[in-house]
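In C-alpha cells, the next block holds one chain alone, the form predicted alone.
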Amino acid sequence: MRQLVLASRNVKKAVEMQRILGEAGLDIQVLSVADFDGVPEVAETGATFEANALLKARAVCAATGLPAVADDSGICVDELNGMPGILSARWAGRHGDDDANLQLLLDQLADTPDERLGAQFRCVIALVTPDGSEHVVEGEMPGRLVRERQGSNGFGYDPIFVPDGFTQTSAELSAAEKDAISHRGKALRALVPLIGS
C-alpha cells in the first residue's frame, strides 16, 4: 500500500494522519479527498462512530479505486449520557462550527458540578480496501472538561479538554505530546499492522 485516501476534507486530519503514521514508520502518502474531482460527500447517517467511519470509508474507496480510511469521533460526556458523542461535530446545529459547538456544550453543563464534568474523546477508524477487505479500530483518551477555554492548539473541543494526567487541556499541548495519548493516534496506531501488511 503505497497510497492511502482520508475521507475527509479536513486537512488538518491528514497532516495529523501523515504525521502519525510516518512516525509509525510507514511510507505511505496520505490523501485527502480534495484531491479527487467527483467524490462525493457522504451523509454520516450512522447510529454509532464506526457505522459512519464504514460508510465514509466505503463510499471513497468505490470513488477513488484506492484504499480509504474513514474515522468517525466525538466527546463523550459522561453527564450527558455519552453526548454529543456522533453529533459533536454539528452539536449546535452547523456542521464543523467549533466554537458554538464547544459554547453549547459549556452552556449544557453550566449547571453540572465540576466532580462530575469526566469526559472522554473516542475515534473509530475504518479501513476498506479495493478488494473489498474492511477493518475497524478504536481509540479512546479519557479526561475531563474545564470551564475555561485554554490553548490554541488542536481543534473541536480540545480547549476545553484535560486528559487524564495531565494539567493542560489538549489545545494546550504539543503535536507530539497530544498524538502521543490522543484516541486518534491510538486507533491509527492500531491500524498501522494492517496498513504495512
The other form holds:
Protein chains: 2
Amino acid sequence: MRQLVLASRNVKKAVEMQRILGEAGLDIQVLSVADFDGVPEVAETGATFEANALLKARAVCAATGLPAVADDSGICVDELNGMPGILSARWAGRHGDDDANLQLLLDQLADTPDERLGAQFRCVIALVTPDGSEHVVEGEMPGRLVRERQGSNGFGYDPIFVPDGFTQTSAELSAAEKDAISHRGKALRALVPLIGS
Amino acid sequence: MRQLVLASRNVKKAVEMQRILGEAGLDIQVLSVADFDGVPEVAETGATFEANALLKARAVCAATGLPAVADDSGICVDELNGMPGILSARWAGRHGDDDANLQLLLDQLADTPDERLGAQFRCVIALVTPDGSEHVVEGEMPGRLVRERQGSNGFGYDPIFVPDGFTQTSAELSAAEKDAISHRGKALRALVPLIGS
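Structure of the form predicted in complex with another copy of the chain, given the form predicted alone:
Let's see the whole complex now, leading with the same chain.
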C-alpha cells in the first residue's frame, strides 16, 4: 500500500496523518479527497462513530479506487449519557460552530455538580480497501470538563476538557503533547499495523 | 391522609392532580407550595428523574410538615441515548424556553433518518411523608418524533411527539385524551393506592 486517501477536505488532517504514520516508519503518501474530482459528500447518518467512519471510507474508496481512511470523533459526556457523541460538531444545530457547541454544553451542565463532569473524547478510524476488506480502530482520551475556557490550541471542546493526569485543558497542550495522549493519536497509531501489513 | 402538598408553584398542576385523584375516588385536598411561605427553591441537581423528584418532595415535606408530592418528567430520545431526559426543560440552556428547546432538538436530529426518531415521555412522582416513608412511581408514553410542529395543546415537546397508536401529536389531543395515555396520567394513577392506603 503506497497511497491512501483520507476522507476529509481538511488538508491539515492529511498532513497530520502523514506525519504520524511517517513517525511510525510507514513510507506512504496520504492524499485527501481535495486531490480528486467528483468525490461525493457523504451524509453522516450513522448511529455510531463506527457507522459514520465506515460510511465515509467506503464512499471514498469506491470513488477513488484507492484504500481510504475516514475518522469520526467527538466528546462523550457521562452526565449526558455519552452525548454529544456523533453530534459533537453539530450539537447546537449547525455544523462546525465550535463556540456555540461548547457554550450550549456548558449551559446544559450548569446545574450539574462538578464531581459529575466526567467525559471522554473518542475517535474511530475506518480503513476500507478496494479488495473489500474493512478495519475499524479506536482511541479514547478520558478526562473531565471545566466550566471556564482555558487555552487556544486545538479546536472544538478542547478549551473545557482536562485530560486525566493533567491540570491543563487539552487546548493548553502543544500539538506533540496532545498527539501523545489524544483519542486521535491513539487511533492513528492503532492504524499503523493495519496499513503496514 | 387529608392534605398533601405538590412541590410546584404551578397551580394548574395542583388542580390537575386534584382532578385525577378525585376521579379515582380520593377525598383529598391538593395544596401547592404557593400556599405556604418560605418553602425554599430546590436545585434539580439529581442525575435521574427519581433523584430530582425525591429531592423536591423531601424538601417540601420538611418545610411544610405535610405529605409532599413532586414530579420530574421529560422526553427521552433514543437517538440521543435518552437525552434530553432530566434536562428537557433546559435543553437549550435556559429554563423553560419551550420553543428554543424544541427547535434545538429538531436541529440536532436533522441528519437522523425518520425510522430512528423513537422517543418516550417519562414522568416520575415521589411521595414523601412526615413519618419518613418514601415512594416513587413512574409513567411512560412511548412514541416518535416528527419534524413539523402540529397542534397547540399541551406544552414543551408535545407539538413534535406522536404517541404510539396515534397519528396526531400529543399537542393535538384534548386534555382528557392525553391524560388517558400520558406519562403523567399513568404516574398519577399509580400514586392513588399509595395515597389511599
